[in-house]
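As a starting point, one isolated chain is supplied in structure tokens, in the form predicted alone.
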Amino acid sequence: MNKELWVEIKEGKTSFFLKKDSETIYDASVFYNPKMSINRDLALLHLYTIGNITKKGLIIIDPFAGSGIRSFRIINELPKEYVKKIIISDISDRAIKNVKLNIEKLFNDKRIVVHREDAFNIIAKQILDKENIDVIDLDPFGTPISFIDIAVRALVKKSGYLFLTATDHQVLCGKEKSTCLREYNSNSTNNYLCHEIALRILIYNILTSSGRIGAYAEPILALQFEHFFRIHVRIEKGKKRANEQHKEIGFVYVCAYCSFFETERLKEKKNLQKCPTCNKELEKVGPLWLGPLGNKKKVGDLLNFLDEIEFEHNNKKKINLMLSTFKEEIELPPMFYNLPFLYKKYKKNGVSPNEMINRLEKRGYKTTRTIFDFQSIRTEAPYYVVHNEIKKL
């Protein structure tokens, strides 16, 4: 291989090799990005937290693998028993061709099948063909919406796991509103409470697309960080459940001046126009999913494997402050306060986030901090008790 065309790469404990005919990652013929480490990580560990439960060989399809580097870690960082077959398709015949020269030279292994492939197609082929999928890790450039529909109906059969990635922020976040309502069918925002409310679209369409085909996906894993978000839900069959699953489906109003909000589910008519607080327009953000973001045991779990898997130090730092921030907000309502907008308003120094969530749990209202904003606090007490609270500073 020659060494002026070639770099080799090291992402956790796994190195491959990428050819090098560009200045910038993002130029590059094959793609990689090595700023999504840690969302390969957080693959990684639920991989081998169902392993390890389950004690059984996972089939997995990556469909978007670039450079395959996700592919390249599963194979080489989790026991071998815990993966039965790993499907590695692109549709770049740059890309295949890296991971092809990738697997001759440094993972050799009968369990990785490779195809040159659209993503709709290579798990399409996988129903056509009957295998009884696991996992599939949707992480396309942008969007994934147009691959949900094709992967839960791959899933529903095994109560299969679909991990996705979207990085289609501007869309997501408010900034393209006209764009989220065409593909996601939904209103978007682009105040502070954006990150939770992309989160709670992208859930809000996987659920549509389950309860298509009778089936309810449930939420286990719903993290923003940096410029992704990364959702992990598993696939099952159960009409009855995606009925009431489907109750939790509504609307959030917003007021960006004094930071009120109010959640609608849909057999509700609450119809607000104006903020009770100040008077000003409220915005009308959905639909979307107002359950919770995620499954608290099974966040549990998680955590409790982390120290099993070697992970790059800074990588598990964070994970575990965001898996550990983000279990204890679970089960708490939607949406939360952003405290620095709080006292600014009330032109008050305030206090810490710690300080406030002990002030609120002395009264009686369970307050955490959030993984959306770590100078925010997500609670069980009504908006007039928070700013109460903030005005006797």
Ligand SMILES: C[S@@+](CC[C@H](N)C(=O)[O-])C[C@H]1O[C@@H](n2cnc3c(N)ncnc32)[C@H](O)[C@@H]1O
The other form holds:
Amino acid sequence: MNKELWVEIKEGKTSFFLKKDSETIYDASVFYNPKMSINRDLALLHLYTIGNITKKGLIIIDPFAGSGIRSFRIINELPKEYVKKIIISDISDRAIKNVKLNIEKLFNDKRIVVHREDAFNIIAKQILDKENIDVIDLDPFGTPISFIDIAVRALVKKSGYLFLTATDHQVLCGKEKSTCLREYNSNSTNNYLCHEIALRILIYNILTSSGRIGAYAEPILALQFEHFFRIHVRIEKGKKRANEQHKEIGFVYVCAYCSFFETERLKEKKNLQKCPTCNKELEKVGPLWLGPLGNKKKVGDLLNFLDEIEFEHNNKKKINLMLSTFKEEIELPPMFYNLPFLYKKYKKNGVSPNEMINRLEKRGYKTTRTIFDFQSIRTEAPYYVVHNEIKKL
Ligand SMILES: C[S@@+](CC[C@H](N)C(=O)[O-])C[C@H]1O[C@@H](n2cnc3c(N)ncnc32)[C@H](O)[C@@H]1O
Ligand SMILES: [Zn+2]
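Since the structure above is the form predicted alone, I would like to see how the form predicted together with this ligand looks, so please show that one next.
Up next: the whole complex, starting with the chain shown before.
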């Protein structure tokens, strides 16, 4: 390999080549972002877990492959028997040339199939060919929204898994509300709850896509890391369960002034206008998913297999902390309280989140930390109990 033309990069246990056609890799014509290694680590961890538990070889589509690193790591780092076939595709000619060069030099493996295609077409082609897909990992630029319908269709036959990334933070976090309404049919917000709300808007969209074809989407994990959102769901046929799931779609009323919030299922008619604590106008956010963001048992499985993956930098520590916190909070109600905000509001010095958790638990309310903010708490306690506990300090 000519070192002038190619740079060798290592991620996890995998080295690969990237065409050197710019000053930095961030400007290269083939996309590779080392900061997203944690996203790929999570994909590998989940694939390892599924492969280990089901003891079968998975058929996977990586339709936005970029440099190909996600698939190279899957091929190189997972036990061979866990992956039966991986379909690597990208719309960019340069990306696919890069992928092919790496396959020729480093990853020559009969399990890999490469295409240059639009993501929609490559997924549709599998449906046409009656290929039973186990996992689709949607990792586009910005929003995955226009690929969810086709992905769900390809996965429903075999109860497969949809992994997706969204990086359209501005849209989902209330900076571009009209785009959110147009693309996601939902009102977002830019207050402190915006990341949880963004994930719930994304899940709402996955389950409406599934619902239309008589399937439900079981959230396994929904996380936010810096600028990206990551969701893993299992798609399964079942009209009855899909109907049940749709009862958990609704809205959240939020007050930007005192952090009051209240959920409302579609069937309910709360029609709140003013905040009951400070009488300010409430913001109505949604529609969104109000059920659990993940599956406690399955997140526990992921934690059990943490030692099986070679993570990048501090990623193992970060994933461990995120998944452990997430596992604890999964079964508690939507939305959380930001303690520094409330301490300031009531002019209190405040106590640590752990101390506040103890106080609410002593009163019989299950309370945890939350992945969305390490100075916040999630609790079963009604808002007035939380506010009173703070006023007492
Ligand atoms: C965020 S990058 C993918 C990164 C890669 N998954 C990884 O883990 O490194 C998005 C990729 O999607 C490709 N792309 C953009 N629009 C596409 C489309 N409609 N169909 C397929 N690929 C597309 C781009 O060429 C780019 O390589
Ligand atoms: Zn208020």
